[in-house]
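Shown next as structure tokens: one chain only, the form predicted on its own.
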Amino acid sequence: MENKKVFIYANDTEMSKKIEATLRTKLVKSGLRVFEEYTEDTELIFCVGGDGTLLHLMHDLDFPKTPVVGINTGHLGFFQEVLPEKIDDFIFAFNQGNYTLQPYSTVKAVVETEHGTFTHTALNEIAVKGEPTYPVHLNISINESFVERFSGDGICVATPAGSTAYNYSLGGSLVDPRLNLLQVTPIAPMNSIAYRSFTSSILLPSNDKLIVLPFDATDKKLSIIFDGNIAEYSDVVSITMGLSRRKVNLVRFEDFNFWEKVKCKFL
């Protein structure tokens, strides 16, 4: 029988370099091949160091297919599944077929531009931001539907995954992964006399889209972040967001439980 094909992605900080080096090791000894470069008949991905690091490596490797478990070596470690000091017992699971894949959605935008259309993917969210020092308006539909004129800083477009991230900080709910939605939380949103704007966030359904235009030119000028990366265009015709085809499967222990987690890491 084949030994299985897996391969390492890390980070630069000293302690990721030790645990990849021991972890490198120990996987070589249990009997599984070690490759340099990821290729799509890899049959695990292990991910050593933060969330942080777990994003990056899905931009890199553009959302691989393959499963991707994270040891953790940053701070809060949302994502990573497996302590360094618990690597054996993950390679003894992981060869014995004792763990479980758990399928994370992904966001898309479609960004129409004068000069040509863009797309960009998230696992965590996008938001969609005017110039820094200024208020930025825009009109929210949804599928077909004109929802409302938003005045205030933007909006954060979260995936279940990304809910416990920036949409958190913005007051937005928690949400189980393993329910398919798209999360939309304003970010310092108006709501005065002159301006009215939702100021909690709003549920979508699977299938919706979620289309935003600027109110008129000085509203063109957009930041797109995904996932702590940005885009910027000065001029935007439309933004339309959804739920992604692309998933990707982290691997878990079959004991995980996304609540014990949250309670862990927030409470």
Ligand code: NAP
Given for the second form:
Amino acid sequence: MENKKVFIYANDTEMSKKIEATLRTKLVKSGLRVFEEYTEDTELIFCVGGDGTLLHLMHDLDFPKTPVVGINTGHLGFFQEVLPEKIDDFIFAFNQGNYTLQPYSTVKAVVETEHGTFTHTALNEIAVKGEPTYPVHLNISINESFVERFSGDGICVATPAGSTAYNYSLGGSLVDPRLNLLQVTPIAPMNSIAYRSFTSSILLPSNDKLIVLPFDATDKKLSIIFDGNIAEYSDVVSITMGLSRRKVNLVRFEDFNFWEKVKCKFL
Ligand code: NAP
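Structure of the form predicted together with this ligand (previous: the form predicted on its own):
Up next: the whole complex, starting with the chain shown before.
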């Protein structure tokens, strides 16, 4: 049987370059075949960097079906499972088949403008924001039901994976990635006798769609921020968001426990 084909994706910090070189030597020594380019028959992708590098990988490789394991050289490393000093342990466990795959949902936004329709996918979140100096007013519906006219800086629609990122800073809840849902968290919502917006998050079940319509002509200029990347649109007609069909798989050690990870990264 031919040895497994793997690919290494790394950011360009000194530390990551050093770890990448060490990793490459160890992988070859253990019998794995390291390829210079990612192809769909790759059996495992190593991602050397932080959570931000893993997000870049997802966008550069178009949310690959191949499982990804993170080697953490970043600051937080929430997605990144393996510390550099545990690389040998991971390679041994992988070659023995002693690992688990953790599927993660992604979120999709379809932006309809007067000039065309555009789609964005994200692993963490998609935020919709207006112009930085003015509150934006958005009519928000869930499926066919009108829910609220939101006023404030915008909304953040986060996957369970993204619940520990921007969503958490906005006061949203931490969500176990085994739950297949989306969390809609307001960004600086206005709540006065002039404007009424929900101030807490809303949870959407897996098949529901969130539909956002600009309230007024001045609200049609919107920014879509997907995993930290920005796309700016004018003349927006509607934005429809929901869970995407695309899932990605992160490789974890067999004893991975989401709440242990949360505790050690946040408390
Ligand atoms: P960045 O500005 O370089 O880093 C943002 C920080 O978020 C890094 O510490 C990164 O961890 C961490 N992070 C990313 N995904 C995470 C996750 N799922 N859970 C916990 N922490 C996570 O930008 P970036 O690295 O390209 O990341 C883009 C992300 O930044 C966006 O998707 C958004 O969630 C987040 N963000 C947060 C705020 C905020 O909290 N106020 C504002 C804007 C954007 P590493 O150090 O391991 O890379």
